[in-house]
Each structure stands twice: as C-alpha cells, then as structure tokens.
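Just one chain follows, in the form predicted on its own, and it is written as structure tokens.
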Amino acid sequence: MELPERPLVIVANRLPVSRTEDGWQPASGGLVTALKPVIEQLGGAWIGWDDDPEGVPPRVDDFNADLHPVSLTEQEVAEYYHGFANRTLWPLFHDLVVEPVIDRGWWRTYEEVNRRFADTVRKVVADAEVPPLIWIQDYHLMLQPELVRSASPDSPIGFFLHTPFPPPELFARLPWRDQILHGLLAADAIGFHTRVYRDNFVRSVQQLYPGVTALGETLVLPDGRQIRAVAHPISIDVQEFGSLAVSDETEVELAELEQQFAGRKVLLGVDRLDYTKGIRHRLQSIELLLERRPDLRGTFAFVQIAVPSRDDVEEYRRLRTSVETEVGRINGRFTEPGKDVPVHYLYRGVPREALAAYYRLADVMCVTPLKDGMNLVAKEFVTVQSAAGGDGVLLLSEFCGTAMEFADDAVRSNPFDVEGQSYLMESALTLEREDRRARIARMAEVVRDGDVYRWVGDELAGIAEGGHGP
C-alpha cells in the first residue's frame, strides 16, 4: 500500500479510543483497525467528539496519533447527533425507511458543531510542518470540507460517506441540500461504497448546480476545479477474521453452541438494533416459514443478536419494543411443551470469539437490511466460514452495498417481501453442500481481493492525487 508522504489528519465524529479496566486503548472498530498501520507509518492526528466525562488523554499506547477532542454540550449532542445526524440525515439517506424530522434548530446546531470541528482542525494544521492530508468521515461532518479548506488551503482533503447517498429526488427534500453539497464539493476526493451511491451524488450535484460536468470519476465545476467522486467499497481485515475463526477461544465457544443447538438447523441475524436492518421483517418471515412448515418446528432455530443502539432516540425505543413483541408472539405460537423456543433473541453485544462461533454455527446467515451502505457482517461471515472450511449460506438483501460485490453467490432477498423472503430461507436450507461450499469460496475471494487495507490505500491515493484546476 503506497502512502502519501505527509502526515494524516482524520476528522470523525468519535475519537478512536475507549476506556477499559486496563486503561485507555485503541477502539476495536473497523476504521480504527484499518488506519492503525497507516498512522503507525505516517503519524498524525485524530479529531473527534470527546464524550468521556473525565476527558481523553492526548495519546494512548499502540496508536501513533495525537488525539484532539471536541467537547459538546448535552444540548449540542441532542440536536447535532441524536437530532440532525440521526433523525434527519440517517432516515433520508436510507430511502425514508422512517420519516426524517426537519428541524431548523437542529440544522443550526449541526452547522455550529461542524464549525467547532473545523476550528480544531485549524489549530492542528497551524502546528504542522507540512500541510497534512485531511480525511473526513461520514454524514455527521458533511460541511467540513468547505470549512477545512479555508483552514488549510494547501492540504489534500478527502471525504468518505459510510452510508448510502440517496437518489436526487429524495435528497432534494432536504431544505439544506445546497449547503450540504457546497460543503462536500470543497473536497479534492469524495468516496462512496458503490457506483450507485456515487452516481446518486453526481446526479444531485448536476441537478442543483447547472454547469457541472461529469467525466468518468471526475466532476468539473464551472470554475474549472476538478473533484474525484469515486466508489471504494469498505471491507474487513481478512487475516484477522481468518485467525479469529479457528482460534482456541472460538473453538471453545463453538463447542458450547453446538451442544446447545444439537440436531437443529440454525439461521442467524447479527445487527445493530436499527430500523434500517430489517429485523422485524426477518422475524415475520421466520413466522411465515414456521406456519407453512410445521415439520421444521423443533428442528430449526433462529438466533438474532441485536446490539443496542441509540436507546435515547424515540424511534429506537419503539423499535426495541416492537421487536421484542414479535419474538414473544412467535415463541408463544410455536414452542412445543418441554421444548426449546424457535427464536433466541440476544439484546446485547457479544465478544468477538463468540461472534465468530455463531458465524461458524449458522447454516444460513440472514443479512437482510431494508437499506445499508455496505454491511460488513456479510463479509465477516463468509471470511469466517471460508477459514474454517464451512458451507453456510448467505441470505443477502439486494438493498445493501455488499450485494453488488457478491452478485448471485449470495441468495438475494427483497426484505420488503416477507413471504417471498420466507421461501428463500426455506430454499437456502436445502442447497447442495458442494454448491454452498463453492459460493462461500467465491465470496471469500472477493473479500480477500478487496480487504480493508486496499480500501484505505485506494482512498488515500485518490485524495493525494486530488482535484486540480483553478
């Protein structure tokens, strides 16, 4: 992976560290894991919201970057993060799965917080010996490129959107669409997971800014400035998940699960508890399957791991209640006296070794979001299955970015068609073993060829090449 010969400044909603019983350490998220080798070589800084009441240290062991916290008040968190980012932009960018809330007060706070982040960037850049490469992350900070451009005009600036970008007819509903696009277009390179999201962005720009020309991956603005708009699908650390799949700790966890679910086919879902993930639709498909196939009762289990998410947002509290109601109803209908329930619902995160064991256990992995930017669970599943010689089947929504990479090797699902999805679950259980193995092998190869380090390399190279022109 070729790296730019300048320090790196990451601007993201959160800082890349977490407090544990043993002190501060790098967080375990995919972005942090991917960037650690790059930061180790280049050095640099990471700017993000500090939500620890006791404050974050300027550096932590095993992470070669200075940490620059941005402090927010409770009201700012409520309006910028829980409000505009997650109740306005999030549903809008996920094709209106729920109705976005339009609140001008939230927008003003979003603007103010973005300015606060840019002020911190300005201070970091002022101390740099050479203009750093600045890489801004995600929908929380879509005004940053323009704000940062004035702070460091000689820096290459990149932005990556980790969510989908909606079609222009949906994006146009946002009252502040012009400001958002104007903010993004100050970047040298803007990255998206898929060509569809990139094309949606390009069409939005062309509709709202007459005179913009699209030439392949390049947008030419009326003043002659050029911007790269590229599709770089994010991925996982294949080597890490391959090792995790066959670790001693994973084998211990798997042995316990195999004993618990002995004699049963297992379908698995692993998601944040978010209304975009299609969990309720998935449960309804399970219910229809059990209705149609009484012979599966007692020989079939569905495990749903739902990781808590945004509990202080009303829509998420309602979602949790509705999901738990669905689980209770299904188990009440189909549990035989003295037998185990058909649906096992875990409202919590699980350790990585346990997660890998569940991936290995699953006969069918259900990744069926209503809309998703990429979905790394699908990539983790095929990587773990491949490393352990497994033959599980991936049931994959056609509405997530991963579906565009795996083509027909996954069993493609329309999660809105809950009855049709129930038939696909049924057929996934009956695929021939050699077919299942071949599908897993091909999908795992796709992930290996485009792992997270390739994503980082492609993104940074594109930003370093940058736009050019007046």
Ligand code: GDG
Contents of the next structure:
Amino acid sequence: MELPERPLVIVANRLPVSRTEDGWQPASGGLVTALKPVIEQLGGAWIGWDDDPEGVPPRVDDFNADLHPVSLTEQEVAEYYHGFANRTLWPLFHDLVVEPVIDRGWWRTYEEVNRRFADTVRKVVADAEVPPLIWIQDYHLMLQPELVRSASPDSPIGFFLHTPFPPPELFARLPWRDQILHGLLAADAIGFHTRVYRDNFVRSVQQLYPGVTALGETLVLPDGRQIRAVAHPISIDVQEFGSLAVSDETEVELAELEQQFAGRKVLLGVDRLDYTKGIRHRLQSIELLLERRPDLRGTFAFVQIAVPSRDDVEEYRRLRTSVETEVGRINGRFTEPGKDVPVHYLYRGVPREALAAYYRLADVMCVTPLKDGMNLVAKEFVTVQSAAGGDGVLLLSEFCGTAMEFADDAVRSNPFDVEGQSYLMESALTLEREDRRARIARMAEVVRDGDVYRWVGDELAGIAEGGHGP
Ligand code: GDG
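Taking the form predicted on its own as the starting point, write out the structure of the form predicted in complex with the ligand.
Time for the whole complex; same chain goes first.
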C-alpha cells in the first residue's frame, strides 16, 4: 500500500483504546486494527471523546499515536451522542426503521460538540511540522470537514461514513440538511460503503445545491473546487480471522458447543442489540418455521448473541424488552418437557475465540438487518468457515452493504417478509453440501480480495489525491 508522506490525524467519536484487566490497550475494532500498521509507519494523533471518568493516558503501548481526548459533559453526551447522533441521524440514515426525533436543542449541542472537536484538531495541527492528513470518521462528526478546513488549510481532509446515506427524499426531512452537506463538502474526499449510498449523497447535493456537476467520482462545486465522492467497502482483517478460526482456544470452545448442540442444526444471529439489525423479524421467522413444521422441532436450535448497545436510549430499551418477550414466547410454546429450548439468547458479547467457535458451529448464519451500512459479521462468518473447511450457509438481507458484494452466493432474504424469510431458513437448512461449500469458497474469496487493508489504502490514497483548486 502506498502511504501519504505526512502524519495522520484521525478524528472519531471515540478514542481507539479500552481499559482491560491488564491496563489500557488498543481497542479491538476493525478500524483500529486496520490503522495500526499505517499509524506505526506514519505516526500521528487520534482525537476522540474519552468516555472514561478517570480519563485516558496520552499514549498506549503498541499504538504509535498521541491520544487527544475531548471531554463531554453529561448533558452533551445526552444531546450530541444519545440524542442527535443516535436518535436523529441514526434512524434517518437507516431508512426510518424507527421515527427520528427532531430537536433543535440537540442540534445546537451537536454543532457545539463538533466545534470542540475542531478546537482540539486546531491545537494538534498547530504543533505539526508538516500539515497532516486528517481523516474524519462517521455520522457523529459531519460538520468537521468545514470546521477543520480553517484549522489546517493545507491538509488533505477525508471523511468516511460507516452508515448508509439515505435517499435524498428522506435526507431532505432533516431541518439541518444544508448545514450537514455544507460541512461535508469542505472535505477533499468523502467515502461511502457502496455506490448506492454515494449516489444518494450526490443526488442530495445536486438537489440542494444547483450547479454542482458530477463527473464520475468527481464533484465540481459552483466555485470550481473539486472533491471526490467514492465507494470504498469496508472489510475485515482476513488473515487474523483465518488464524482465529483454527486457533487452539477456538477448537476448545467449538468442542464444547458441538457437545451442547449435538444432533441439532444451528441457526445463528450475532448483532449489537439494535433495531436496524432485524432481530425481532428474525425471531418471528423462527417462530413461524417452528409453527409450520412440527417435524423440525427439536432438530435445530436458534442461537442469538445480542451485544448490549446504547441502552441509555429509550428505543433500545424497548427493543430489548420486545426481543426478550419474543424469545420467552417461542421457548414457552415450543420447548418439550425434558428437552432443550429452541432459542438460546445471550444478552452479552462473547470473547473473540468463542465468537469464532459460534461462526464455525453455525449451519445457517442469519445476517438479516432491515438496513445496515456494510455488516462485518457476514464477512467474518464466511472467512472463518472457509479457513476451517466449513460449509455453513449465509442467509443475508438484501438491505445491507455486504449483499452488494456477495451476488447470489448468499441466500438472499427480505427480512420485512417474515414468512418468506422462514421459508428461506428452511431451504437454507437443506442445501446440498457441495453447493454450500462452493458458495462459502466464492464469498471468502471476495472478502480476501478486498480486505480491510485495501480499504484503508484506497481511502488514504483517495484523500491524498482528493480535492483540487481553485
Ligand atoms: C457499523 C455499521 C458497518 C459482535 N458481537 C461480538 C463481537 N462483534 C463484532 C463483530 C463485528 C462487529 O462487532 C460488528 O460490526 P458490524 O459491521 O456487523 O456492525 P456495527 O456494529 O453496526 O457497525 C456497519 C460497520 O460500522 C463498519 O463500518 O459494517 O454497517 O452499522 O466485527 O465481530 N465481537 C466480539 N464478541 C461478540 O460477541 N468479540
């Protein structure tokens, strides 16, 4: 990968570290993993909310970047993060799966917090010898490009959106649509997971700013300035998941799970407990399957790992209640005396080795979001299955970014059609082995060809080449 010859400044909602029993460590998310080697080489800084009562250290071992915390008050967290980011933008950008809340006070706090992030960027770049490349992440910080541009006029500035970008007629409902687009258009390059999201963005820009011309990936603004709007699908570290798939710890975990589920097929869901992920619809499909096919009862189990998420937000607490009610109802209806329950529900995250063991165990991996920017769980599943010689089936919603990459090798589902989805689950359980194996191999190859290092390389190159004159 060709790297820009400047230090890197990342601006993201969170700092890339977490407190563990062994002290502070780099966080384990995909973005941090992918940037580690790049930051190792270029050095740099990371600006983010510290979200820890005792604050974070200025550096951690094994991560070559200075950490610059932005501290937020309780009210700012409530209004900028839980409010505007997670109850306004998140549902709006996921096609209104729930109704977005429009609140002027939250918007003002979002603006204020974005300014505070930019103040920290200003301090960081003031000390830099060479103007750094500044890379801003996600929907929490959409006003940054414009704010940061004045702080560092000679820096290449990039923005990447990890969620979908909605169709223009939905985006237009946001009272502050102009300010958001204006904020973004100060970047040199703006990245999206798919061409559909990119095109939605370009059409929004063209509707609200007549006089913007789109030439391929380039947008020419009325003042002649050019920026790039690109589709760069995010991915995973394929090698890391390949070795995790067959590690000793994973084998031990798998042996236990195989014993627990001996004689039954396993359908699996792994998601943050978020209303975009289609968990309720999935459970309803399972219920219909059990209802329609009494002969299949006891022959399969459905395991749902639901990682706690945003439980300060009302809609998420309500979702938890309804998911748990649904699980209770299914198990109440279909458990036979003396037998195991049909639905296993874990309200927690599991260690990585256990996660890999579940991926290996699954006969059908159900990735059925109502809307999802990309969805890395699907990519992790096919990579782990393929590395371990598995032949699991991927049931994949057509409404996630990953679906654009896997063509017909996944069994495609429309999760809104819960009955149709229950038939797809049934047929996924009966695909021929050779067919299953070939599908997994082809999907794993797609992921191998476009891993997360390629995503970082493409993004950084795009930002470095990005904007032009006047
Ligand atoms: C956002 C966008 C986009 C899950 N359970 C456990 C666990 N995980 C890890 C998975 C995966 C990650 O969490 C989830 O990533 P996703 O991409 O599936 O979903 P979001 O969290 O919604 O991410 C999404 C992504 O950003 C990147 O741009 O793809 O569309 O919504 O890596 O492995 N990890 C462990 N235990 C668990 O129980 N250790």
